[in-house]
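First, one chain by itself: the form predicted on its own, in structure tokens.
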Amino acid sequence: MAMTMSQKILAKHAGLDEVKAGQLIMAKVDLVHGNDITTPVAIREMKKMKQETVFDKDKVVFVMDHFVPNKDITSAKCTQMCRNFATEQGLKNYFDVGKMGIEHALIPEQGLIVAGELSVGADSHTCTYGALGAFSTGVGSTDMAAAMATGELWFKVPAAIKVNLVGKKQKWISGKDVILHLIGEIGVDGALYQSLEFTGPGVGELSMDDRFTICNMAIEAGAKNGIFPVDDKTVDYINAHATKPYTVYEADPDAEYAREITIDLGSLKSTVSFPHLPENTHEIGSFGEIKIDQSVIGSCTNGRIQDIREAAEILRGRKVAPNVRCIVIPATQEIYLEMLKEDLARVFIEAGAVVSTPTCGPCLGGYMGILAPHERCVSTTNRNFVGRMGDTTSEVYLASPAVAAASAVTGRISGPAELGL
């Protein structure tokens, strides 16, 4: 029977020849990780199963991303009860202060996840890792607490969509704005418990980073998980984070999708989702003045180093413009520290931005940049549902790192070329 390459990852891990779409399987997992919201809540599910120890002290991770540095007592109390179950368990891979990132971006960067792998996570945007060509959902904290405890989790094999991206994308466009546009295309439930598997010649002309960004808003769309090929780049990415063994699955030429979608990268434009759905997209240019009152630049969406170069190349040399508060978040210590090799710190701090350590922060509306009432932001992050980043009269527009950029300068949504770039 053909497969598509979500269904080759899922039959493998399930020992089995072949799975189907709606096929109910039990599969092993390679990796379980949580941060400091959600996994208080599986430790706690875990204690009531009275298991004492978790499957595989190597492959269950904790990331400490979306209150740390702890911003309150209770945040204090979750990230303390991770750590203490971290040191008690004794896990290999426990990332706090000083060693943190957001966990979507420290993963791959750790080579915690390869290729052909099936991961777990309890956070919507675990589909991140489908860049490397690994299977990779968001779960609960209690299935999250079962995988912990057994290294195993019951799945329905998802149908899939494929995507096929062709041309040579404009300067500026970016992953970001590739999954805007198919977001926008399909609707946040156009691709419901499903694959959206990305192919084509156009995969060659997006980065690693695009790639990540991409997947990691599958789940906007209602996927199940998002999947690139692997190719060249993918392997110079693995081989330059991981040292374990990985394995490249590819779809059967006859394997069977829902749907197919073609995306042109060379017709895409600058686009921003207003609020208060990703998919409520438009591009830039169609629309009218749209004053601002804060740009976010971050998040595990676009918080890498690709979309901090952009940023800074659009902001060298200017000023944020008045009574706009501009917020740049590197992803990773890594991403920070090269951050600081390039100077691109002081690009940002002469134009009158600031510079977080990395943290989630006012994505969820957590701290490092919430919203007062009526106030609007233009930011790189993933959601821009009611309240997302503060007061419930606030709005939320997300866009690309470069026109977050330029949007802070003009102190408008605005693109790139508004500035003559």
Second form
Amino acid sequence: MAMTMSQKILAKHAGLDEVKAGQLIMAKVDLVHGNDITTPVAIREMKKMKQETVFDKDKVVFVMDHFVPNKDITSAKCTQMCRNFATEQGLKNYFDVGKMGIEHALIPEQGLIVAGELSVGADSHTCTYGALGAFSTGVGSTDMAAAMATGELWFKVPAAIKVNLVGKKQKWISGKDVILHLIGEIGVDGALYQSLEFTGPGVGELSMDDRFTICNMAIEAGAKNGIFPVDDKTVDYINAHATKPYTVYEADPDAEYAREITIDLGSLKSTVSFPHLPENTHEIGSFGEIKIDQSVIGSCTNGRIQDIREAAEILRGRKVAPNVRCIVIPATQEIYLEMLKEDLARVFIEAGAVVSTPTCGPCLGGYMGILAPHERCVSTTNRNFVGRMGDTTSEVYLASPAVAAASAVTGRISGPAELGL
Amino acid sequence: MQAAEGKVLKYGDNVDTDVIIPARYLAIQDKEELASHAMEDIDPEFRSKLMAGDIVVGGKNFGCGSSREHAPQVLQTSGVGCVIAESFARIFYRNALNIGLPIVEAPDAAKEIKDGDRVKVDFDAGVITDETTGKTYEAAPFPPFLQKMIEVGGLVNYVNEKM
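Beyond the form predicted on its own, can we have the form predicted together with its partner chain?
Let us now look at the entire complex, which starts with that chain.
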């Protein structure tokens, strides 16, 4: 029977020749990870299990990123619990202050996930690694506990939506515009329980950073996973970051899809999601003046080096508008270092922006940029739910790094064109 | 499996995990203290209105957003007996079943049942009864594997039984 790319990876890990949509399977996982919020709950659940040690010390990864460096005593206790457990269990991959980064940027960068693998993480944006041609999905803490203990987990095999990418994107259009456009088309539950499988000649036009951003927000359409085919860019990325072998899977040409969608990259415009759902998309130029109080450039969605470079290109020689706070957060230490080597930190600081250590921080209303009542933020993050970044009356507008940077300069939601770029 | 019976607290589409339990509380390890903040960004009266066993009804895509298991956990700790929705976001769905919070996908019931109605959910028979209107609805049964997991009390017990 013909299978999608996701189904082939699941079948292989379940030890089956074939699987079909809707089937419940037990599959072996290649990687299990959690963060400082979800791991403590997983540790508590694992302690109720008969199995006392993790299934593989190399394949269980903890990344302290949400409230780290610890924002308060309760968050300090969470990281302490993770640290103690990692030490007791002898985990090879425990990332804390100084080595940590935002998990979904750090894990691919560290070469911990490669094409063809099956990965689960106790964080919804674990779907990011589909950019590498892996099957990767977010789970809860009890799932993480079971996977840590046994190395396997139950899955319902998903049907898929095929997203055919064609054309060539214009200057300042990035992966964020592609995924926001798609979510605007199909809605926040448009891919519920399904895979989003990207394909077509437009794939080659997208950088790896674009692809990470696109897969990262697959969950915002309700998808179980997002996945890209493996091409030369994927192989170059894996060779530069990982040492373990990878496997290339391709969807069968006659695989069945629940739906097919075509996106012409050439017709995409800078896209913004208005409060309070990622599906409320509007193109730059189609709305009036929306003043902002804050601009956030970072997160697991858009804190990679391409994002930082684009924002810097816009802010170079310009100033952040009076009354606007611009917060730039490189997603990992390596990205931070690259930013310093390219002298981009200077660009941001001279523009009047602040540059932070890697952290999820403001994206989920943790710290480092919480909004007061009725404040408005344009942000390169992934969710704009009620109260997501602070007070329940505050508003988050999701956009690309180019839009967030241009908006920081004008003080209202703007595209780079407003600056003559 | 014991039936759930209680009054309905009804919400709309896309009830996300950020409103079920805001991230600012996620570092709290005490379950009761954490649960005291359940739903406070969508309904500050939630905890005072809720009686043990009451039933939460949502629209489409209930539990969308973050993977935080704290979301079904605070509903369970608060005393919610069951969640009925038109559809659930998949991670919330897994999390609820894994921790033993009964949830039922039933589009017609979720649309028609009103806030304040008294509702009974008979999981074994797969029947939802709105005792206020007298109307009954079918609830799709869980696949056998999930039934077994729910029967033993969730994923942890299921894994322990297999070992």
